[in-house]
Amino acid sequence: MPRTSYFNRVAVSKDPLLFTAGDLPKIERLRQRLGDLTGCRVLEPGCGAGPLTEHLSQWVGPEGHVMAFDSSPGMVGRCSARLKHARNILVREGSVEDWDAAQGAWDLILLFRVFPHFQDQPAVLERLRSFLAPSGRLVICHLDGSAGLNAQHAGYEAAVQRDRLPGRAEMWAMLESAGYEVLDGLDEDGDYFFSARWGLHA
């Protein structure tokens, strides 16, 4: 597929999105929002190289658990050997579409920097909602509002192109439809943040 191409690319670059010193402030912004996640279970789709993963192995501590994919085999390959020595955290291959997790059993799904990649973005924003433990909350983030990131892919490959961040209006009716409550929708320049939950559990 021409984006797990694109990103095996990536992945044996000497940038393969990892962060730079400039972004560590909108880190701790992120994770005072995500507020504390000591002993909880995050699924983190498209993780990547795990530049965030490894913060959330930290943020979940020794009695929380990370389970990140990527469907990109190069990203799995470098996430696996950056983090090798992290106990709470597994990295597999795979795709949120036919991803087998454990139903029920996900304190957080954390769809940070990935979501402009999905196909089609309402079918797995259904997909997720069972993962989802009752009192669950789903995160959609990124470092970049929807405009400025929107308009980077448009100067990029062929591959990721098209890949499009919906705005801030877009994405609340998107996650409203897929049956959740949204508790919060952010999106300016630099920042882009949607927390929801389930709507039946409300």
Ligand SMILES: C[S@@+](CC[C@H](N)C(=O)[O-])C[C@H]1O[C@@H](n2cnc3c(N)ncnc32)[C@H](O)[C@@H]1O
Second form
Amino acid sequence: MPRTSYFNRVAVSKDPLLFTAGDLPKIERLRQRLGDLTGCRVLEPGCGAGPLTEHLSQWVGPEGHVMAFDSSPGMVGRCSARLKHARNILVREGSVEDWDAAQGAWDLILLFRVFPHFQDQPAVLERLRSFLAPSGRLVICHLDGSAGLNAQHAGYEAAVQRDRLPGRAEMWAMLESAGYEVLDGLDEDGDYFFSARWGLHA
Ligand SMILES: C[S@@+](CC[C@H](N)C(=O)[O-])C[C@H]1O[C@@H](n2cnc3c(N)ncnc32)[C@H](O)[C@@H]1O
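Instead of the form predicted alone shown above, give the structure for the form predicted in complex with this ligand, please.
Next comes the full complex, this chain leading.
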């Protein structure tokens, strides 16, 4: 898969997408938006080298649990090596399309900087809904808005050049069609944040 080999190469590069100092205020903003996660069970598909996984581990605390996975073996290796001391994280290799998570078990499913890379985005949303606990939330977020991110992708290698983050109206409609109720939907310069839960008629 060209996309997997692309991310395998990113994983061993000098910049495996870890956070810069400039990203940290946005991570704090994300923490505030997510609210108190103490004790939560969090599923993080497409964790990469685990820049956010590390924060999630702290936010859920010792009573919580983070299951992080990625389809790139290189990213999984890098993430596992970086976070091997955290006792509340499990890092595994796998694709969201065939990941076999416990159904109805997750308080939060966090799609952080990964959604554009899914080939069948509506199908992934539908699939993930069944993994959420009845009171659970799905959050899709990026540190850039869709216009900026899609422009960036256009300048990358062919493997990811066409990977696209839907704009606000499109994402909102996609979530509703997949059976979610949208709680928040932001898509602005430097900010993308959607939060959703099981819809009433799902
Ligand atoms: C742009 S990177 C971001 C990684 C991490 N979330 C971060 O913010 O640093 C996207 C990651 O998603 C992974 N990925 C892409 N498609 C995937 C899929 N279908 N299932 C699981 N992981 C996937 C890639 O291997 C890559 O590590």
